[in-house]
Structure formats: structure tokens, C-alpha cells
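Presented below, as C-alpha cells, is a lone chain in the form predicted alone.
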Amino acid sequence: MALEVIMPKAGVDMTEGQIVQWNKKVGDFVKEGEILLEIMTDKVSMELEAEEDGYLIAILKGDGETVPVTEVIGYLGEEGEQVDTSAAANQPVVAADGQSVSAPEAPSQEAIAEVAAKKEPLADDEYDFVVVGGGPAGYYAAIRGAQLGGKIAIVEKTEFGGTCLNKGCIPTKTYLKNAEILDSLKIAAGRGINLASTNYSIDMDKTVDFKNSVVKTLTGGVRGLLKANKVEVINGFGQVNPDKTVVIGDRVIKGRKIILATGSKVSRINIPGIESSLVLTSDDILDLREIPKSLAVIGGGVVGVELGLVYASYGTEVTVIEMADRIIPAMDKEVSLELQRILAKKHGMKFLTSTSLQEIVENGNQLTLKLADGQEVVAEKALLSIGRVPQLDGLEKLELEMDRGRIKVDAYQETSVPGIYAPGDVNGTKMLAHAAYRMGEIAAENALQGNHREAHLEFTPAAVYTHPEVAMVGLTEEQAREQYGEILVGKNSFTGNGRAIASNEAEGFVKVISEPKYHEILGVHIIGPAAAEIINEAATILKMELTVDEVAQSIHGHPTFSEVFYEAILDTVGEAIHNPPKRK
């Protein structure tokens, strides 16, 4: 794949920088940090490198032009590569073969409006697109597709809003909101607010009730949004064909296209004892009425960590037992661990990591796990949290290029087959529902306006709602080393921000990674108060490319959690004013 060169941003205040010259020609093999051309700003010239081995494939900008910093002005990549050059809308372009070529322009507003003009008139059951899925990627497609003037169908067999909204992120945050009422009741003696009575008791129905309560108002919500937007929702189970036609029951529809966001269901292995009416998914354990006086939790990503630490906070004995050497393994290594030992340390979870479950044998009313490494863990209930795979229920007759188990797409979300896009879960990219926001729209533009608008996801944040809270964007430490060599590493402690000591949640960090060279900021790692509202400020930061210093210069409010976040960043260059000094 082409790698972009492009005007570097030298300092807090260059805005452009004149190419003094190449020093290599169209066609020229470039060995990493051998000197590709000279720039020049109104404060210094400087030498820029190439970053990898590679072929100068194509150029931009000439000798003698001004250009914006972080405008791209050619291509590395390899030998007789074709360069895309839509990244660089409307730029000239010097390609191999010496030909000056124009990138492609995404429509405007006229063009699409032209081409819906002299678009083919629709049958009566027959739709621009048909949306199959009603989650997050599914109903926010076909509620772009409208706002495009579009004809819309979406096919739902259950409810609206998919996992996240049903069974995943909303009914997990309801309950984790439980946990933290009840760790607030436990401090309140020591801030003076003193309790007739310390003693309390947790009603399981009210609190299942609570719960649906609020899925049933955020699914509602859905459906009027759909019907407001004068999208045709259909309930019932879809089955696609291969020439665009959705089978629900006896009724079939067509769409010009089709956008599969059938969205993932829980996974499960295959071990003895697994079927065990008290071993639950994720699922299940949603609308458990009663609370268990021990818990296994399988598997210790996110869902497991989270589920946990709600029953532990209920009083239940919660062990959690990881394969990986630490829960949450995709995380930063060193707030994985210091989650951890919060965790065990305030709420009493045992973590057993680097262990497998090999067999599950139930007897009388409680179950024993036995591990790989020999260890057993009895419990009343096991909870299986192993993680989700694509849905594909429907789908059977696509024939479909998959990628294991997932539904291959490119970077537009169309499928290997014309016309029919995969948008959310159900390609395996990146399984959370920000993120399938994303895809649904950009599959929705895609399939009314033609491909010109691809899904770049590789800032999108992550967040796990314990508490404290942990929050990840960009590269972890252990990337970036592996990636850059050498890097920059800032941190601050919430247990100096104000704002935390007052509140109680005066716990955990924020790490800050840069590289050396321009201090582009390069992954944020989270663990404290606020911590999944902090990130998206990361995101926004890592998406604009923006540098330490460039940041240094804004101003954060005070007393705020979002202070740590600055100071973190202050830290990589040895600037944080509330930090030690940086030993020499």
C-alpha cells in the first residue's frame, strides 16, 4: 500500500512550507531515512527523510511551491505501484509514467441531485436500499439514506438498537450504575453525610424492571426516528438473495442495494460441561433475578470485567479467569494492570490469568471449573464472556468473501459482491457501536451516491466503565515502541487533581504517547474519573494529527478531571507543572 509523503509540520506556528527540491526522481528506489527532498519555512530549512524502504512512485508538488503543512505531496511504494490519489483531492499529480493526472471529485449536492433525476422510477416494493439489521449500523444507514432522499427499507427480526442497546452497552451501564450508587453509600460516612442505617438490600426484579424500562424508552426512541425519517420498517426475519430480493415471511422486497448489518452474537466454545443450565452468556445474565453468592466469570475482556464488578459490588464472590497474562489484554499493559489491583483491592475480585477452562462439572446446584494449570474454582453461576462473532443468519446464499468468520469489506464497506455493503459487527473491523455508526453511514452515502467516501477507524475510541473508568485511542506503549523505536512517554496521576480528591476518585493516570521527531501525538491511555468522556478530546486530537505542542498551547478548565489529560501531555517534554522533575 502507498505510503503518503507529506509537508511536515515543523513547529507550533508553521502553516506551510516551500519545497526547496527533490532529490529524487519519479521511479527512484528510496532506502528508509535516506533524504527524499529539501523544505524550506521562514524559519529554518530543513531535510526530509524518507520513512521506509520504498519507490518514489509519484509526486504532487514540484520544486519551488508552497504547500500546507500535512498536505500530501507524493507517494512511496512499491515498484510500478498505481497510486490512488483520492486522498489528495483535486491535486495534480506527477504519476510513473510521467503523465500529470487529476484525482477523481466526490459529487456535489448538484451531481446527486442529477443523478436522482434521471434515476429509473421504483416498483412498489422495490427500494433503494433495504437495510437488514436494525442496530446501530442498520438503522443509522437507513436513516442517512433518507436524509439523502433515498427510498428505504429495514428489516428487523427482534428489536431495535441491536446488542448495544438490548444487551450489551446500555443495560451493562444501567447496572454499573448500581455499583457505583453502592460505592457511594460506602464513603458517605466520611465526607459527613451520616445514615440512619448503613444496611441495604438489593431487589433483582425492580432492578431487571429498571432496566428494561430504559432499553424499552431507548429502542422506542429507534423506531420513532425510523418512521419519522419515512423509512418502511419491517419485523421479521430476512433472508437475502443473491439478486438483491429480502424474503420476510411471505412478503419480498427489493432494494437496488443492499446493506447487511445483521450485526454478532455471543460466542461460545465447545468444552465439557458448557451446556450447563447455570452457566450463562452475557446475555442471559441480564435478566438474572437473583443474586449468586459466587460467580466464575469466563473470560476477562470487557463484558466479563464489567459484569463482574457489578455482581462483586452486589457481595458476590467474583473469580475471573483470563487465558491472556492480564484482563483486557488489547489495552495499554500498564493500566491493564493497575485496573487489576483496583479491582481486587476495592472490590475484592480475584483475577486467575494465564490459565485456560478445560472441563465444567455440575453438581447438585453449583458448578467446578476446572483450569489447565490444575487450579478448580467452585461457584453457584458461571457467566461465559468470551467475546461476540458476526451474525450470518440470512445470509447463507451470498456467497460472500469472509475473512474468518467475518464478512470481508473494503474500505467504502462494500462486500466482494457489487452492491451489497456490510457495515457494523458483522465485518469483525472494529465490534463497538460508535464505530458501527460510522460504517452505517458511510455504506449508506456509498450505496446512494456511488463509492467515494471509505471508513478510516483507526482513532476511534474504546472504553471500559468500571470504576475508576478506563479509556484507550491510538497506539498502546507497547505498539509504539514496536512500531517508532524510540518514543515519548508523558504521564499525570489523578491523585493530584483537585477535582478527583474532592470527588473521592483520586485513582489511576493518564499516559500520553508521542514520537520524538514532531511530537505528533500517537495513543492516550486512561485509567480514572471521566475517563470515557476525556478520550473523545484524544480521538479529536489524533484524528487532526495535532502535536504536543500545538495542545500545550490551549487551556484547559480548572478544577476538571480533563486537567490530568493536559498535564500528561505537558509530561512528555518534561513541561507538566505538577509533576517532579524528570530525573536526568
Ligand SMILES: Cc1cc2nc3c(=O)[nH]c(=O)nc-3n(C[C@H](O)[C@H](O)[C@H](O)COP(=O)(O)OP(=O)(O)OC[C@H]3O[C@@H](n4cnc5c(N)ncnc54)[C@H](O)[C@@H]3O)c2cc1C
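These numbers come from a predicted model, not from an experiment. Rigid core: the largest C-alpha set superposing within 1.5 Å between the two forms. Numbering follows the first chain given and starts at 1. Compared with the form predicted in complex with this ligand:
Put the two forms on the same core and the Cα of residue 35 is off by 2 Å or more between these two forms. Superposition on the rigid core between these two forms places the CA atom of residue 557 less than 2 Å from its counterpart.
A displacement of 2 angstroms or greater separates the C-alpha positions of residue 65 between these two forms, with the rigid core held in common.
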The other form holds:
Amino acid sequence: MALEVIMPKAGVDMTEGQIVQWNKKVGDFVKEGEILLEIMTDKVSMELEAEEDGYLIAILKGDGETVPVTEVIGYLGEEGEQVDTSAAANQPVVAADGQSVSAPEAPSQEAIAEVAAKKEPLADDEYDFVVVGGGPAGYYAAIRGAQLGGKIAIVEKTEFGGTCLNKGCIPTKTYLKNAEILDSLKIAAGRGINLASTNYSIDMDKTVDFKNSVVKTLTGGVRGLLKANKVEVINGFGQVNPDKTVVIGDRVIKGRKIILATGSKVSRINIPGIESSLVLTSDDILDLREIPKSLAVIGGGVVGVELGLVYASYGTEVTVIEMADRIIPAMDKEVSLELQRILAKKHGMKFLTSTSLQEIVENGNQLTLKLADGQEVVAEKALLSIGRVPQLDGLEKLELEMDRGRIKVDAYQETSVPGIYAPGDVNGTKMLAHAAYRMGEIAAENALQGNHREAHLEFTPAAVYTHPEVAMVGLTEEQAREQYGEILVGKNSFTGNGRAIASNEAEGFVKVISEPKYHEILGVHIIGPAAAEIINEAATILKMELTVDEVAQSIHGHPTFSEVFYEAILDTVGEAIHNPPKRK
Ligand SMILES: Cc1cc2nc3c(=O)[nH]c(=O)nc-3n(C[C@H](O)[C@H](O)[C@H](O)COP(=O)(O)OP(=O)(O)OC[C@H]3O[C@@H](n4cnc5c(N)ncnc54)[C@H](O)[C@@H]3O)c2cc1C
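What would the structure be for the form predicted in complex with this ligand, rather than the form predicted alone?
Shown next: the complete complex, the earlier chain at its head.
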């Protein structure tokens, strides 16, 4: 893949630099460390070295031009490699063949109107595109298409809002709020709030009914938004044909393009005893109207840990079985281990890591889970939470290229079949609702206006809504060390944060990782209060490629939890005021 050559930020105050001269021309082979070009800032002139071996395949900014810092000025790559210059929109490009070409432009509103005016009129049951699946990817795509003036239909076999609103994000967060309320009850007396009695009971019927009312409010909202945007809403199972017709019962509609947003379903494993009715999926447990005495959670990923915590806070004995050496292994190791420690200490959750389930034996009303290392876990119920796989029912007739069971898409979200797009969980790229939103939006724009916008999901934040919360964006410390060798790591703890202490939430920390040359921030990892909120600021910082020195110029309100994030950023360069001085 081509490597961007960017105008470097060579100092805190540097906002732009002038290209004095390129020492190489397009087509030249350049060795790592060789001088590519000379630049001048308002203070100094400097030489810019190639970061790796490669051919100079494009120059976007020529001698004498002044360019803002971090803007792409050229590309290194393989011999003859074509480079996608859409990231450097509207810049003239000197390509490998020496010809001047233009970067692809996003169509203007006038261009969209012109295309719409020229296009063949649509028949009654024909649409600019048909969306199959009304989850985050699907409903976002449909509304975006309608906003851009398209005639859009959406087909949903159950409730709008998909897994996220009906069986995922929202139901779990409703229950996790209950866990937080129970935690608050425990600390009330210590703060001088004496409850008449410390006894409480949990009415499971009411908790489920309340959860259902939250879900209903939100799914009704999505349906209302679709209708307000004049999207044709069709309830039913959609069977998609290669000619881009979609059959829903006895109705057949046709899309000029199709957006497959059929999402995902619970992944199952084939081990003896797994079919027991006492083994529940996340779909089942969200409607459970009883509290099991004990619960074995098979799989310590986000879903298993969140739901495990809900039941642990209701008084259930929870044991999490995880194949990796720690829970949620995609997270930064230090954060993952700290979460495991807190959940064990505060909520009595047990974690059996580095082992796997071999067999389940049901006897009477309980299960014995036999593990590879010889341990056994006895529990009233088990939760199967080993991940999710794409939902492909209704898509069987399409000859789509697949990648490990997922629909293969390119950066435009288009599948191997031209005109058929597949955003969201069904392509397995990033199985998160907000990533599905973005993929849906991009698929809609490309389906309607021609492929011009790519999905860049590398700075998608991810959160675990435990108590304390956990969130991350960008590279983990381990990944950054692997990619960059030397890195800067800054940390600040919630234990000294005023708002956290005042809230009885003074545990956890923020870790910030930056690279040592320009201090660009590469990753942020948080365990502590409001982590899932603070991480959005971090995601913006990473997306904008801001450096430690730039963020250091901002002011964070006091007292806030996010001051810990700010101080962790300063700590990367040893300047956090509320940290002890770094040892030299
Ligand atoms: C327990 C749990 C908790 C989660 N928590 C979070 C969280 O906190 N944050 C987060 O970002 N993500 C979370 N997720 C993940 C999130 O729910 C998904 O990433 C997101 O829903 C994916 O959206 P989607 O539109 O791609 O698919 P889905 O939401 O799965 O939607 C697909 C829709 O397509 C419909 N459909 C499928 N086939 C057809 C057909 N042939 N015809 C008609 N309709 C069809 C389905 O009925 C469904 O409504 C969680 C998931 C689970 C299971």
C-alpha cells in the first residue's frame, strides 16, 4: 500500500511549511533514510527523509508551494502502483506516468440534481436503492439516501433498530444502569445518606418490562424518522435476487442498487451438551424473568463481561470462561487486567482464563461445564457469548465473494457484485453500531452518486459499559511498540481527580500513546468513570491527527473526569502537573 509523504510538524508553533525543492522525481527509487525533499518553516530549513524504501509514485505539491502541516504532499509505493488520491481531494497530482491528473471529487449538489434529472424514470415498484435490514447500517443508509433525494425502500423482517436497539446496545445498557444503581445503594451510608433499610429485592418482570419500554421508544423513533424522510417501509423477510429484485411475500420490488444490511446473529459452537435449554444466548437472557443462582459465561468478550456484571450485581454467582489469557483480549493488556481485577474484587466475578469448554452435562436443573484443563464449573444457567457471525438468510441466490464467512466489501462498501453494497455487521469489518452507521451512510452515498467516498474506520472508538467503564481508540501499547519501536506512554489516574473522588469513582486510569518524533497521538485507553464519553474526544483527536503539543493548548473544564485524559496527554512528555516528576 502506498505510503503518504506529509508536510511534517516540526515544532509546536509550526502550522505550514514551504517545499524548497524535491530531490527526487516521480518514478525514482528511494531508499529509507534518503533525502526526499527540502522544506522551510518560518524558523528553519530542513530535509525530509524517506520513511521506507519505495518508488516516488506521485508528487502532489511542487517546489515553492506552501502547505499546511500534516497535508499529504506525495506518495511512496511499489513500482507502477496507482495511488488513490481522494484523501488529498482537489489537489493536482503528478502521477507515476508523469501526467497531471485530478483527484476524484465528491459530486456537488448541482451535479446530483443533474444526474437525477437525466436518469431514466423509475417504475412504481422500482427504487434508487432497496435496503434489506433495518438495523443501524440499514436505517442510516435509507435515511441518508432519502436526504440526498433518492427514492428508497427498506425491508425489515422483525423490528426496526436491529440487534443494537432490540437485543444489543440498548437493552444491555438499560440493565447495566440497574447494576450502577445497586452500586450506588452500597455507598449511600458512607456518604451520610441513611436508607430506612438496606434490604432490596429485584422484580425481574419490572426490569424486563422497563427495558422493553426503552426499546419501544427508540424503535418507534427509527420507524418515525424513516417515514418522515419518505422512505418506503416494508415489513417482511426479503429474498434478494441477482437481478436486484427483492421478494417480500407476494410483493416484488426492484432496486437500481441494493444495500444488504442484514447484520449478524449469535455464533454457536459444536460441543456436546451445547443444545441444552439451560444454555442461553444474549438474545434469550435479555428476556429472562428470573435470577439464576449461578451463571457460567462462555466467552469473556464485551457481551459476556457486560451481561455477567449485570447478573453479578443481582447476586448471581458468575464465572467467566475465556480461552485467551485475559478478558476482552482486543483491549490494551493493562486495562483488561485492571478491569478483571476490579470486577473480581468488587463484584465477586470469577475468571477462568487460558482454558476452553469441552463439554456440558445437564443433570436435573443444573449444568456441569467441563474445561480443557480439567476444571469443572457447576451453574444453573450458562450464557453462550463467543461472538457473532453474519446473517445471510435471504441472500443465498447472490454469488457474493466471501471472506471467512463474511461478505467481502471494498472501502466503498461495495461487494464483488457491482451495485450491491453490504455495510455493517454482515461484512464483519467492525461489529459496532456506530461503525455500522458510518458504513451505511457511505454505502448510501456511493450507491446514489457513484463510488467516491471510502469508509475509514481505523479511529472507531470502542467501549465496555461495565462499572467502571472501559474505552479505547487507536493502537494499544503492544501494537504501537510493534509498529513504532520507540513510543511515548503517558498515564494519569482517576485516584487524584477531584470529580472522581467526590463521586466515589476514584479508580482506574487513562493511558495515552504517542510517537516520539512529532508527538502524534496514536492510541487512548481508559478505565474509569465516563470512559465511554471521554473516548469520543480522543477519537476526534486521532482522526484529526493532532499532536500532544496541540492538544496541550486546549483547556479542559474543572472539575471533570476528562481532566485525567488531558493530564495523561501531558504525561507523555513529562508535563502532567498532578503526576510526580518522571524519573530521568
Ligand atoms: C448483547 C449485545 C450488546 C451490544 N452492545 C453494543 C454497544 O454497546 N455498542 C455498539 O456499538 N455495538 C454493540 N453491539 C453490536 C451492535 O448491536 C451491532 O454492531 C449493530 O447492531 C450492527 O448493525 P447492523 O445494522 O449491521 O446489523 P443488525 O443490527 O444486526 O441489523 C440487521 C437487521 O436486518 C434484519 N434482517 C436480516 N435479514 C433480513 C432479511 N432477509 N429480510 C429482512 N430483514 C432482515 C434483522 O432482522 C435486523 O433487524 C452489541 C451487540 C450485542 C449482541
